[in-house]
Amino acid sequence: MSTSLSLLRSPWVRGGLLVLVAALLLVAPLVLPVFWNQSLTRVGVFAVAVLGLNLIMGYTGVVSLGQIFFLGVGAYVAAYGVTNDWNIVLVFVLSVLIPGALGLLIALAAARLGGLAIAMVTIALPIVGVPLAKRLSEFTGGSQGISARFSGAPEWTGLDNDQWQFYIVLVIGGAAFVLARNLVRGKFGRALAIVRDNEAVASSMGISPYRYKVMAFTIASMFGGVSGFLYLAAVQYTSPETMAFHHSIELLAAMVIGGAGSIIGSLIGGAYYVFVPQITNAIAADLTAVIQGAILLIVLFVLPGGLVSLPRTIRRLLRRNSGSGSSGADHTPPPREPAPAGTSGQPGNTERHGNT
C-alpha cells in the first residue's frame, strides 16, 4: 500500500492523472446525451458558487449565508447587458465586478462584526433581494424573470448548444478554480488559514484580519458573480427565486458535504447540489428535504471533513488494521540455549580458582 501511496505523490502521475481528466471532459460533451451534458454543465455552475462560498467559510473561517445573492447579482446584470445587446466580454467583466464591488460595500461595513452578527448580514441579503428583484422591474423582468438566450452555439463549431455550454462552463468554470488554488496555496491562503485559527496570533503577525476578511468576501462574491454568469450561460433565464434563502442554505450544505476548506470539495459540492435532489425527489418528492437533511448529518458524523476526506479515512483506517494485525503477531521470545559446561549461565559467574 506505501507504495502506491508514494506513486501517487510522484508529479508524473499526478500531471498524467490530470491530463487524462482533461481529456474526459473535452470528449464527454460529444459523446454524453443531452440530460447528461446539461446536469454536468450545471454542476460546474454551481461548482463555483461553492467555492466561492468555501473561500469566505472554508479557508477565513467567516459565516456568510448570502451566496446565492450574489450569484443572482450575476445573473441579472449579464441577462440585461445581453438583452440590451452589449458586448458578451464587456458583459462577464460587469457580471464579475458589481457583485464584487457589492460584496466589498458589505464587508467593509460587516467584517468587524463577529461570527453571529456577520451571518445575520449575510442572511439578510437573500431576503431583501428577491423582492427588490421583483420591484425593479425595469431592469430585472420583475416576478416574471427575465430571459437571455446568448449561449448558442455558433455553426461554425458544429456543436450543439447542449455541448457549447458545456465548453463556456468548462472554460470558465476551470479557470476560477485554477485561480481559487493558487490564491489558497500562496501567502494569501497562508494569512486567512491564520486569521481563520487565530485572530490574536495573526494580528501579533502583522497580518490585519479586518483587512483579510474584506478581501476574502470581496473576491467570494466576485466568484458568486462569475457562477450567475454561467447560470445564466446554461439555463438563459433568470428570477428572483434564483436568490431565494433555501438556495443559500442548499449551497452551504453543499459545501460541508463536499469538504469545507477544500478545492476538489468545491467541485464534489457542486455534484451535491445538482445531482442529490435529483435522486431525492426520484426516491421520494414529499420526503425530500427529510432525506437531504438526514444525508447532511450522516455526513457531518461519518465524514466531519466531508466527502473530501474519504479517501484519507479509508487510509488512516487501512493502517490501523494493518498495524493491529502486526500488534497481534506472536512474539513469544526464543528458547535461550543451555549454558555452557562449567558455568552456570549467568553473566560474570566464571570459573572458581584457587582449588588446585
Second form
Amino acid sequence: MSTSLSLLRSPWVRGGLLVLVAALLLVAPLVLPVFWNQSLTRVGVFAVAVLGLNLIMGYTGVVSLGQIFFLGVGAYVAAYGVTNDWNIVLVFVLSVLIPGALGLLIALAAARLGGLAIAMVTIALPIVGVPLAKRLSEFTGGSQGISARFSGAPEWTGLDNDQWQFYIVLVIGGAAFVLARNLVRGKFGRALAIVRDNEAVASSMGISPYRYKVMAFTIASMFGGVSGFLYLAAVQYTSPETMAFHHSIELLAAMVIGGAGSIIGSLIGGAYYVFVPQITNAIAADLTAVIQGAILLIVLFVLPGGLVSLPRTIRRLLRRNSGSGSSGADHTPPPREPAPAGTSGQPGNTERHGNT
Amino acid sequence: MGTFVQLVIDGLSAGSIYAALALAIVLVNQATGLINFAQGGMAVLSAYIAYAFLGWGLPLILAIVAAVVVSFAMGAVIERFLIRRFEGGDPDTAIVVTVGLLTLITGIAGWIWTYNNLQFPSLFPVASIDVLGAVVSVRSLGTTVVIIAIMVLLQLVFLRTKLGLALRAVADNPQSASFSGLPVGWLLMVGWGMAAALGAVAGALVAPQLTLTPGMMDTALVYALAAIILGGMSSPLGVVIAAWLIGVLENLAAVYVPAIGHDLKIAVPFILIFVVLIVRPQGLFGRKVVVRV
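Form predicted together with the partner chain structure, per the form predicted alone context:
Below, the chain from earlier opens the complete complex, with every other chain and molecule after it.
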C-alpha cells in the first residue's frame, strides 16, 4: 500500500492523474443521464460557494455565516442583467463585482471588532437579505422570484442544455479553483495563515490583520458572486428562498465536513451540500435537519479536519496497528495537501510532521 | 403622541426579549469565551418543553417553571458532554459546534412537534390599559417587568452570593480559579445551565406572540447578537440597554420611516452597528482588550 502511496506523490503520476480526471470530466456529461449531469453541475456551483467560505473561514479563521447572501446577490444581478439583455460577459463581471463591493463594505465595519463580531454581523446577511429581496421587487421579482434562461446550448454545439450547463460550470468553476489554489499557496495565503494563527504576531511582522481580513472577506464574497452566476446558469431561476438562513448554515456545515482550509475539501463540501439532503430526504424527510446536525457534530468529534483528512487518519491508524518502522512512506516527502502552512488547530498538520 | 408612547413601550417589550437572549449569550461567553449560536434554538426547545407540560395538564406558570428547571439541566448536560470537548481549543471550531447544535435542536423540535405553528398561551391577560393616552397591551408591560426582575435577580446573584463570586472568578481566569480550589467544571456547567434557564424564560415570553415554531427565535437571535455588539461583550447592563434601544428604534423606524417599514425593520440594528463601529469599535459600553505577544 505504501508503495502505491509514494507512487502517487511523483509529479508524473500526479500530472497523469490530473489529465485523466480532466478527460473524465470532459466526457462525463456526454454519457451520463440528465439527472446526474444536473446534480454534478450543482455540485460545481456550490463547491465554488464553499471555496469562497473556505478562503475566509478555513484559511483566515474568520467565521462567516452569510456566504449564501453573496451567492443570492450574484444570482439576482445575473438574472437582472440577463432579463435586460445585457452582454453576458458584462453580466458575469457585474455579478462578481457587486457582491464583492458589498462584502468589502461589510468587512470594513465588521473586521474592526475581530472574528466573533464578523460572525455575529454575517448571520444578519441572509436574515436581512430575504425581506430585502422581497422588497426590491422591481429588480428581484419579489417573492415570486425571477427566472432567466440564458444557458441553453447554442445550435452549433449539438449539445443538450444540461450538457452545456455542465461545461459552463466546469470551465468557470475550474478557473475559480485554480485561482483559489494559487492564491492560498502564494504570499497572500501565507499571510492569511499567520493572521489566523496569531493576530498579534501578524501585526508585529507588519501584516495588518484588519487589512487581510477585509481582503479575504471581499474575495470570498466575489467567489460567492461567481457561484451565484453559476447557480443561475444551472437552475435558471432565483427567489428570496435561495438565500434563506438555513442554506447558509448548510453551506458552513458543508465546508467543515469537506475540510476547512482545503481546496479539495471545498469540492467534497459541494458534493455534500447537494447529495446528502437528497439522501436524508429519501430516508426520512422529517428527520433531515436532525440527521444533518448530527452528521456535523459527529464529524467535528471524530474527524475535525473534515472528510479530506480521512485517508490520512486511516493511514495513521493502519501504521499504528502494523507496528512502527515497516512503512515505506517514512523517507518520502510529506503528502502535499493544499492546506496552508501552519494552520493551528488542524490536527493534520502535526500528523504531517510526524510522517517525515 | 399616543402612538409614540405605544411604540416605545412595545419596543421595550420586544427589546426585553432580545435582552434575555443576549444576557444568556453573554453569560456563556464570559465563562467560556465562545458565542453560543444555539442559544435561540435552546430557548425554542424550552418553550416546546413548557408546551408539553401544559399538554399534561400543568397550569401555565408551573409549566414554565418546570421548563426552566429542565432547561437548566439540559444546558448543563450540553456543556458537560458536547461543549467541554471543544472548550479552550480553536474558537472557530467551537462556534461551528454551536451552529451544528442549533441545526440539531431545531431539527429535534420540528421532528417531535412538527414545523406547524402551535398556539402557546400568554402569562398575561389579553387586555390593554391607558398610558398617557396610548393603548398599551398588558403583555408588553408584563414582559418588560419580568425581564427587569430577572436582571435584578441575576445581578444580586452575581454580586451578593458565593456562587456568583465563584462564577465571576472562573469567567475572569479559569486557571487561577482552579488553583484556588474552585470546581471549574461544575461552575461551567452551572453557567451553561443558568444561560439555558434564562433562554427558557425568553422562549416562554415570546412564544404567545409569534406562535410556537422551530425557527421562532432565529430573528430574536440576530437582534440579541446585534445588542451584544452594540452594548459590548463585557457589559451585561450595556447589552440590556442596547437591546432596549434596538427594540424602540426599530419600532419607531418601522412606522415613521416608510422606506424601512415593517418587513425591513430588522435592518435597523445593523445600520446602527455600522454607525457605532466606525466611532467606537469596542461597542457602546465595552472595554478595549489589549493583547500582548
